[in-house]
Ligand SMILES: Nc1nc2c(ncn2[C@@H]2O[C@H](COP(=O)(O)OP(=O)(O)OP(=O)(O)O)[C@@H](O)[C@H]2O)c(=O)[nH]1
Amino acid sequence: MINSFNSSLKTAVIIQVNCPSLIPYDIDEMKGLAKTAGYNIFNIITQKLEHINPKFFLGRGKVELINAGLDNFFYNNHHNHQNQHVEEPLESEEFDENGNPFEEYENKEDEVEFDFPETVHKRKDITVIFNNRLGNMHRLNLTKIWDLKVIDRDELVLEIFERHAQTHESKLQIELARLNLETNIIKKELGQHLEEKQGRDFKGKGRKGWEPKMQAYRGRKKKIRDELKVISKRRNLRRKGRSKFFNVGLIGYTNAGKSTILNQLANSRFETAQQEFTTISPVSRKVVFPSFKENGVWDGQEVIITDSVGFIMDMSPALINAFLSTLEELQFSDLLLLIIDISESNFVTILEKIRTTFTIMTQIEVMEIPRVLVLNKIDELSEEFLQKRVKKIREIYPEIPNVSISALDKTGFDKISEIIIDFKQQKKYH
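For the sequence shown above, give one chain's structure in the form predicted alone.
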């Protein structure tokens, strides 16, 4: 068992395909995402392939072994033959994108065993989560073979957003992303069905059942987009009211401590936890930093600090668009604080997360805004180890200022205050 059992969580299996053509997503990140989405992980299955199977993503042999493992679990634990999903035999051979026979580079003799809790009575009690980005046909074919729910990284992130969304706008953005996803799936599923029944032409009988549903989807999506435009105009009016303030955006990888930092700076109490995406909608608060003029007269510096949704590796355009309202807030920042978990066990992972954040910053057009690297969680490192990492960060990003802090005990927060005030004064905000 991968995680300690929690009966309130859903049962899941993580699958990851490692292939030269795929991004090597971090399995620990996926476990954290799954936990945040409300899943108990009972198996992690990996497969190394030279080429992705165009039909099943996984190799045919692995698909069969997983199916057999599910049958064995239900037979041995429930003697329920109904869960032995009988499907037409898989084709003996698939072909890669070049038309060559697909080869599976994996030990086909390794059986897949499952040890789910007694509460799992049928296949549909189980979710298979791929730590990859599946094509629609991959998902449909695997769902048909295994007779259970199959999702990928993007769908898992959408589930997390749905759990944490609080504002009407964020809920609309999520619904729009979900409708786009389901539209693509329906088109693929219908196309597969019609090809089998009547060839590639959509003008046959299948169109009558397809058109009303797609028309309803198009109507709902248009209504959501129109409503989002109205909300966006209202938000722009609110931003004009903030234009007299110096605006600081908190940006960075998920679970780096952005919400905790905002809590400490603003003495607020927003949700923080060791899980991904606790912030879904923009959270802005006015903060007054202590400052004195040269004659000793009090001159409190007021700024607006805005938290944003945390990033993940290779966030898809669909997810970025779904939460454009959160990311748009960053475009109105005068300064960006890039929050980094400097205590990560693997320094290469830290650098990859910084690069990921910069990539998304480029996509949302905020790379021209001044930024500071905030190295958080220094309380978890020895001073010697911390200094080695800080030195490497400075060597790689010499042009970007950095500050080391602990959001837990507010170590280094005086330095953050100085940096923010300095940037504000450079901009001549009063």
Second form
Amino acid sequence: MINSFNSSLKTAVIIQVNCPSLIPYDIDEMKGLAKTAGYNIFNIITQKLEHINPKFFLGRGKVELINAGLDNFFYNNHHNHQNQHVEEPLESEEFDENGNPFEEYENKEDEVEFDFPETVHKRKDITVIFNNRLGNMHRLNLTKIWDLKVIDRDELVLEIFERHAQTHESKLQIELARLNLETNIIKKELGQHLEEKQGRDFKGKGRKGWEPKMQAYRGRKKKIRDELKVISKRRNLRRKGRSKFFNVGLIGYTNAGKSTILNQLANSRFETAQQEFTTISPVSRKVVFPSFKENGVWDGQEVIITDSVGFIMDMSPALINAFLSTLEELQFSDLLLLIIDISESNFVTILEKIRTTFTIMTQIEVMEIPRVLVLNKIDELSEEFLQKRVKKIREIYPEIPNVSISALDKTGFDKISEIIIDFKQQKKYH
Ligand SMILES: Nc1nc2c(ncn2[C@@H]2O[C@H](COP(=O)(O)OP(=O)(O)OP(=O)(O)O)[C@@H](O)[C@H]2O)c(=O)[nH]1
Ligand SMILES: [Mg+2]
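With the form predicted alone in hand, show me what the form predicted together with the named molecule looks like.
To see the whole picture, the full complex is given below, headed by that same chain.
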């Protein structure tokens, strides 16, 4: 992870609704994503529903329970009576398509307790992250009733991209994705606003109020699209390998261990000599590998290592362009390390992930760059099991070198350092 787990991070509550009609996202993947986006997670609340609630996504009872839990927390911890949230009246009854009230499916045993850190004083300090894809109406209604920031998986992923975007193009792609998202929310908000005013003498005043904002969004979106077209033309002419340093890019699925490897490489080198790594950007570090010439003269090898956004299963089509553009800086790599979690229980999934990684590498035009498969988390596997998997991978990809490591206990780190230095020396970088 790029961020260590500390109290200066934003505070998040994760909510997951399990429902037959929804894609079942992995909660561990979500925890990792939230941490990568810079959140401390304080509660995880799940709810099983037969059908989602059309107004709040969650069951109505759960919405109230969470509200009461928050009220309780802020009342008890801050005695801040003035800031107490005023609850909006809820619709009297809501039934699913079978005529049953939604509450029927809720687990009434659940208690919602909050234990936020000292730094949380207001509801606005908390973000609720749904491990689902929310409709704009759901998000709007929940934001109103809880009086705090509510985002879904897609928006969280966008926040991660924002942290990783380095090139002008990727920043524009991400801004475009966010503007699209926000335009949809504004449209919904406007619709709701006008609906509430119906029957009164309102005569389109509401729409007029929103129009300048919408116009500004439309204008900005057009400008970005035009600029992206120009950049895309120019990109075809762009030369790679601009930097005077040897660049190593880390690529792979989320949770594979990319950031841990980067941190461990940087930190282990730091132990051998001072000032041996520098943070160049939130995701790039300069690492000096110790190396000695034959006559024993110190010949430290400077390398820039760049972390990248992890691939995520079932990414929303709205985010694909933004995602690919954050990876484009990898085009400037001289070596790519494909990080794979070799400890994953299902080997078929591992092979699928390797295949998808190559597809994505083709899309971002980095297939020409030398690559090494880095099989991480070997501390989780028996030697026998590991060897079987390594043998199979070698059979499928005989032309790609591979190295087995554990970023946790630094097993294999000498080997990985050697590989990096070898490639660097072959390329004659200094
Ligand atoms: N057992 C074990 N766990 C590891 C190892 N390397 C990393 N992890 C754990 O795997 C989890 C994910 O590691 P990260 O470094 O955040 O993975 P990442 O590839 O950067 O993930 P994204 O940033 O989401 O793309 C963390 O909980 C790490 O502690 C390892 O060698 N062994
Ligand atoms: Mg990471």
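Under this definition, the rigid core comprises the largest set of C-alpha atoms superposing within 1.5 Å between the forms. These numbers come from a predicted model, not from an experiment. Numbering follows the first chain given and starts at 1.
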Margin query: Tell me whether D152 is among the residues that move between the two forms (Cα shift of 2 angstroms or more, core superposed).
Written below: no
Check: After the core is overlaid between the two forms, has the C-alpha of L351 moved by 2 angstroms or more?
Finding: yes
Notebook entry, point to check: After the core is overlaid between the two forms, has the C-alpha of S259 moved by 2 angstroms or more?
Noted result: yes
Margin query: Superpose the two forms on the rigid core and tell me the Cα shift of F385 between the two forms in angstrom.
Written below: 2.6
